[in-house]
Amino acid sequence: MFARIAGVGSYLPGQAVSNDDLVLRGIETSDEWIVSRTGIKARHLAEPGQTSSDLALEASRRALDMAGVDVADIDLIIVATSTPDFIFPSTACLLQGKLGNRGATAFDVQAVCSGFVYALTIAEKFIRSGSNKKALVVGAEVFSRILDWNDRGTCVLFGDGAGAVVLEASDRPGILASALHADGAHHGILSVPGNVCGGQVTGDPFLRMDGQAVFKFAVRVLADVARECCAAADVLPADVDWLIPHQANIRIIEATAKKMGLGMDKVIVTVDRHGNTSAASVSLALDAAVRDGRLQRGQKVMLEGVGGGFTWGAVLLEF
């Protein structure tokens, strides 16, 4: 028993907010500064009251439609998010209710920007065990809710969005290899160090990041975990048709591709359109590559993410 991707979908809320739009909102920055350092030209921001499960619903419907799968046939729902609708119930259960599915196993995964890769790997294990046949795997975030809009070093980097895949049992290999890692010793370089206690916010409720430390860590582990997946599947990095990394920063993406010996013509880049959407970013880029015709059936694709925790991981698959 193997697991293959049957359909993909994504959703970005509202109109694109350009770098110049942020300047007009009073943020002390510039289009040149943001683009030259990150490659980001725009991002999408959820409307007040629009939640991660709302974004996940739209992306899921599009993935189910592409796969030709009825929502009633989904028996596993995993949502990767760091910005859930509530403390509980899980965003996956809320999504399940909005979809009208009844009875599927449903739960969230919290691995920040590695979340979608973690969730996809977990879903594949469920399917290969024989316990499930059709899984809906979603990355959904409303990171705009945890940004300090007075911190120009972080608020310009992130956006909101969702991406989804339908993963089904198959007699042909789809996911060829996966690898997941974490090292909690590095938790301080990217975190939201706050909480709710007794109805009050304790600590700092906003995203805080040591950008230089994150950059160095990300470049090292992304290249390493990609090579680990290739070795596990007995595939040379040069034989990978497409690299779809976490869409955080164009410099990280370029450095990772260089370490793997891949030209940028083999890398899917969408960070310029939506910024860093955390757990949604890999699935957003995957959907874009499928729908614009670059990614074709039978090609080998490396998905990889790195995020706060610190967590990182990769999935090598044949689409």
Contents of the next structure:
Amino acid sequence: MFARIAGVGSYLPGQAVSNDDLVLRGIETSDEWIVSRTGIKARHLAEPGQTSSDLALEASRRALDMAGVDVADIDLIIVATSTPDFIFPSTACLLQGKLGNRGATAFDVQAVCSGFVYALTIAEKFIRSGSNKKALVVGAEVFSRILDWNDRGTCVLFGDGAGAVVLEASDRPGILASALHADGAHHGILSVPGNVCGGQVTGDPFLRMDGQAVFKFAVRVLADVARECCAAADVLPADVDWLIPHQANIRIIEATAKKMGLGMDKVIVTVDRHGNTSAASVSLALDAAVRDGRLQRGQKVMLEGVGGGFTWGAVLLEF
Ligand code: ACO
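Show the form predicted in complex with ligand ACO, please, because up to now only the form predicted on its own has appeared in this conversation.
Okay, now the whole complex, with that chain kicking things off.
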């Protein structure tokens, strides 16, 4: 039995905010600096009061619609997010309530920008064990809430959004192999080192990053985990039809594709449109590739995530 993607969906809130818009908002930066270093041209920012579960709801409805699945038939809901609506209940439970599903297993996964790949892998294991039949797997973030808008080195890089897939038990091929890793020794190079304690924020509630250390780490592990996943499925990297890596930075994406020996014509890139949306990024790019017709049924696609923790992982699947 396989776990197979039956439908995809995504949602970006509000209007696109261009790099020039950020300059108009008083950030000391330029379109040239941001585009040349990251490939990002725009991002979307949630309205005040709009939460990760709100974005997840829109993306989920679109995925359910494409899959032709009734929300009552979903028996597993996993939301990957680092910007949950509340400390608890989980964003997955809040999403479940908004969708009107009752009784499904529901929980959040916290693996930052690897979150969607982690959540998809977990859902596959629930399905292949036979305990669940139809899963809703979502990456949803409002990263704009944890950005220090006075730190131009980080605030220009991120955006808000959500992506979702319906994953179901099938006798036709779906997920072929997956690999998840983490190394907590590197927790300090990308973090939000704050907490709520006794009614006060303790520590620092904003995203902090050593950009160059993150860059080097990401390129190394993304190429390694892609090779690991190909070996586990007995698939040559050259036989992968599409690479959908975490959409953080075009230079990380290009370096990863080069290390894998894949041309950029086989890589799905959407980072220019929405910046780094953390756990949502891979699912946003997957949805774009399906809806614009590039990713076809029967093709092999490698999804890859890397993020704070540090965490990283890959899923190789036949779409
Ligand atoms: N606009 C204009 N100038 C800026 C900006 C900005 N937004 N941000 C920083 N600068 C300036 C700095 O002040 C510095 O100026 P100085 O030389 O006068 O001191 C100069 O640009 C270079 O700064 P660096 O931080 O050294 O810039 P670098 O070339 O390393 O690029 C970047 C920074 C884009 C973050 C790069 O390190 C990178 O791509 N890192 C990967 C990190 C990443 O993509 N993270 C995403 C999240 S992690 C993840 O998802 C896995």
